[in-house]
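Heads up, the chain below is alone and in the form predicted alone; it's given as structure tokens.
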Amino acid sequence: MTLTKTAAVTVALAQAPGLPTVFTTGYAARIGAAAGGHNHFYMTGSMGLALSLGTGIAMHSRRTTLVVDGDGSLLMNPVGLVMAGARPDLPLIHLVLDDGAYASTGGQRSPGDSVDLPGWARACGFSRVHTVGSEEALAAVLREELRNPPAPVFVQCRVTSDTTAPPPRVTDDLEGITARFSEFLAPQV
């Protein structure tokens, strides 16, 4: 396995440009912010809530929404899977960057190795579930899923830690992030 978090985020953003995209807190948000985008929302300081926010955005906007989550974040709050999986027509892609660690807090092992995350997604109602571990496989899954009718999609993406230092922390205040993202979501007139 040689797919890094940065490479996975880069592939996801290239395959899904312009989608409302919610990043979990930590390195995922930092990598997303470095890529930039008025369509990005960064969950600074809110571990475990990216999927819940993304579900709400997808439900109310009816726009396909990409949630870039981490295994540790999902393990902290798996109830988001229940909410998203209960909506069979939800236009949502839940991309879980699974490195088996809490990278942002020092790399402690997560209990993810003993949990079947794709199995959890299926049990919660996700009918389209994938596990990938390469840039090519991730790109192919996202391309294919974006062509299909709306449904909640779960993608476990096995990644390794980046070998370079992460981008700087997201320093935008939450009000600014919210205002920018709300403007992006506002209906076009």
The other form holds:
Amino acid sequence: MTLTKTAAVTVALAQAPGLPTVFTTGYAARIGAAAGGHNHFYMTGSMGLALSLGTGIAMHSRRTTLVVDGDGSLLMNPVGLVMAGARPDLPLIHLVLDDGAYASTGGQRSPGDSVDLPGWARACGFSRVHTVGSEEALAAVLREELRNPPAPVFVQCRVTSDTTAPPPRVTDDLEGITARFSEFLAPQV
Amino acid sequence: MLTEALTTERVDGSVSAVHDALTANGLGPYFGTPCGVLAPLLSLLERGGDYHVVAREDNAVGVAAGASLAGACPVVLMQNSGLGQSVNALASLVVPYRIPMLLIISMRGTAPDTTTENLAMGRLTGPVLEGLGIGYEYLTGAGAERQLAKAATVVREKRLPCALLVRPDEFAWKV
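Take the protein just shown as the form predicted alone and give its structure as the form predicted together with its partner chain.
In what comes next, the whole complex appears, and the chain from above leads the way.
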């Protein structure tokens, strides 16, 4: 039984509904956009910066922020782990969908075979680090971590690339995404 | 001795004028990466509670973008070599998503800095910002009050990124 990327996103959104959620570049953003939500930010470019973006959101809003990232993105710019891991009370869940490939550019292998991604997270200060590979395990980890006190949480989720066609590209109205997401984050008065 | 004393006074005045103007306009949080030119300003900002060191400039832009989405008026301080590092973060995130923030960028590779490794970014900083559509001007201690009030308006009300450039010797950096 394998877990597809789309199934992992579906489980994550069901377990963590309504959280500020950042989707990384590529199919993750497209899968997220197909699911839809005023609490979503689809980062269509700037590959590698999803965790940094989520860190800024979590730091300033103090709301638990979900970052749906990929192994390719994390390998491209692991510096985000340095900043997030150094903040023991940062309310952030970094969910890395690890399929070992760059799905949206044609499925080239990512150079991560020899890299211990959870080890990177631990080395950067993340004290709560998990590896999961099934819907049940992902759901259980997210359920538990959302009950725990805020901290930077790292979840490596082993997935397979989807075999079905990806959802369409995210709309070109990127300013609209900013406006809607900022409004969602604005403090309630 | 007299010259040195005058220089020190002018420099302290410029740094503190910029720092005062940043504070007066309610800007922040601040995300900084190392820079010798900006060092005196970074030292003052470090004493405040809302200064964060980031290991790489494009990550600083990314974190600032998140803070901006959450309602802050963030400031990213970097050397223009870091602007080179950050071009894609600005081109594919900050500009097309219209995420407001203030960039304070030191101008290595321009007079009086003649270090060869910085000359290309010295030439490219203005054209890169122009190509990105990010407005900029040179920050000075004498103009800081007016310049930062204007920058705060651009960030807060027009909801746009903008940049202030700092000459290598503005805060008394020496080759």
